[in-house]
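In the block that follows, a single chain appears as structure tokens, in the form predicted on its own.
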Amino acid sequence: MKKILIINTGGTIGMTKTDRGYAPDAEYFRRAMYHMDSLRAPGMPAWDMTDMLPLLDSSNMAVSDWNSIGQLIAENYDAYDGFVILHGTDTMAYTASALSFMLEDLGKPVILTGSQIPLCEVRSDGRENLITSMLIAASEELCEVCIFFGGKLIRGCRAMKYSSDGLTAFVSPNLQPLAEAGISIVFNRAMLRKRPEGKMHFQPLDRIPIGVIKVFPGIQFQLFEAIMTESLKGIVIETFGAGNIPATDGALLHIIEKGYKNGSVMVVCSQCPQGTVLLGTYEASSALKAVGAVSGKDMTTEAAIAKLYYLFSKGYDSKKIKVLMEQDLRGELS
């Protein structure tokens, strides 16, 4: 029988009502898990569960928590066939992206899931998400970090949160789902990553100073100049369309050039969920490339941030990081 480890980090799925609204409740959730007959039904894998204390609303998730999750997987890697991470939806795509890079040469499934409605409620979507995630984590089909939610299995470093209240909370705008769960769980085998030959290695992340600038009409770029110091290692710029920026008398280009001279890595992503950044296609984007910015292509902002954390934590210099940001490492780029 396959055996998986469930790592409970918190999130809506395990919350109960309090006087201050929903809050994580480890004791309630553990009792609920052990009283779900379906988790011991024929065909289900054996499982253990561990709680990351304190349990978190995922809006409080930080780099140190990513490291704690990764460390738990690394320490238990040989004892289990797969892992399910229960996580809040707000930052699930960030955690999935981070783990995709941190768990090098991953040869087993790591599935993040949760719910929009707590398990304590009658209409909770958590039961189906949990049960199917456990089955996928026990499958030999998969060897990467994914999110399972609302009947779809999405590559972790391709996911973004789509809805704050719909049961289809996540989408993968530039990559089809890796599997869909209907009457059966059907994998898109042509899209699955190949099993690595090497042994899994866990790369913890350092607390690297990274920023995000979202371009909008009327933006006053000079307000951001003060943060462009030598301490800022990376910055993701969310531009219009295929990488376009407003002229604004070259204010942004001046700031990027300053960051470039300070050794910061500037990555251009698009505000459009679907499509890719093509620096130089339009005059409005060619100047970015000229001052040293690199294209995030069709990466999500979540993946771009996680990738910057990872590459800097590997100890690479900015020149190598710029090259690797435009290369596919975990399926984050088409």
Second form
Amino acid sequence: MKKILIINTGGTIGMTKTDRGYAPDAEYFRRAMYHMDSLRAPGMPAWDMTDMLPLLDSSNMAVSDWNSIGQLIAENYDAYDGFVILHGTDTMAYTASALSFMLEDLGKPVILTGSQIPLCEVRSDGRENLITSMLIAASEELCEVCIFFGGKLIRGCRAMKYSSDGLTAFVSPNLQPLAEAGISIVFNRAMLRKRPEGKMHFQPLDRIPIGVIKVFPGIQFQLFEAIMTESLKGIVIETFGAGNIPATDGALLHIIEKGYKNGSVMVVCSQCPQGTVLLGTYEASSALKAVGAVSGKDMTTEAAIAKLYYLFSKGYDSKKIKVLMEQDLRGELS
Ligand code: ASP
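Form predicted in complex with aspartic acid, following the form predicted on its own:
After this comes the whole thing, all chains and molecules, with the earlier chain placed first.
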């Protein structure tokens, strides 16, 4: 019989109502899991659950929490066939992206899930998300970090939270779902990652100083000059369309040049969820390339941030990081 480990980090799925709104409730959730007969039905894997205390609303997730989750998986890696991480939806795509990089040569399924409606409410989507995630975590099909939510299994480093109230809360606009759960769970086998030959290695992350700038019409780039210091290691620039920026007064280029001289890695992503950055297609983007920015191609901002944390934590120099940012490491870019 397959055995999986459920790591409860918090999130709506296990929250109950308090005077100040919904908040994580470890006691309640343990009892709810105990009373759910379907979790011990034939066909379900055996499971253990561990709480990562204090349970968090995922808006409070930090790099140190990603390290704790990764550490728990590494310590229990040989004892279980797969892992389910219960997590709030708000930053689930960031955690899924980070774990995709941190768990090198992953040979088992790691499935993040949660719910939009707490398990304590009658219409909760948590039950179905949890049960199907457990079945997927026990399957031999998969050896990567994914999110299962609202009937879809999507690659963790391609995911973004798309809806704050819909039950299909996550999308991966540049990649088909890896599986869909209808009457049965149908995997898109051609798209799954191959089992690695090496042994899983856990790479913890350091709290690297990185930033994100989202451009908008009328943006006064001078305001950002102060953050472009030598201590800023990486910056994701969320541009228009295929990588275009308002370049008329040259203010951004001046800032980017400063970053380049400081050795910061500047990654260009798009504000469009679907499609790719192609630096140099328009005059408005070729200048970015000329001053040393690299293309995030069709990576999500979530994945670009996680990848910067990961590559700097590996101790690589910025020259190597620039090369690797444009290369596919975990299926995060096409
Ligand atoms: N604020 C909650 C969280 O991210 C939302 C959720 O779980 O859906 O923890």
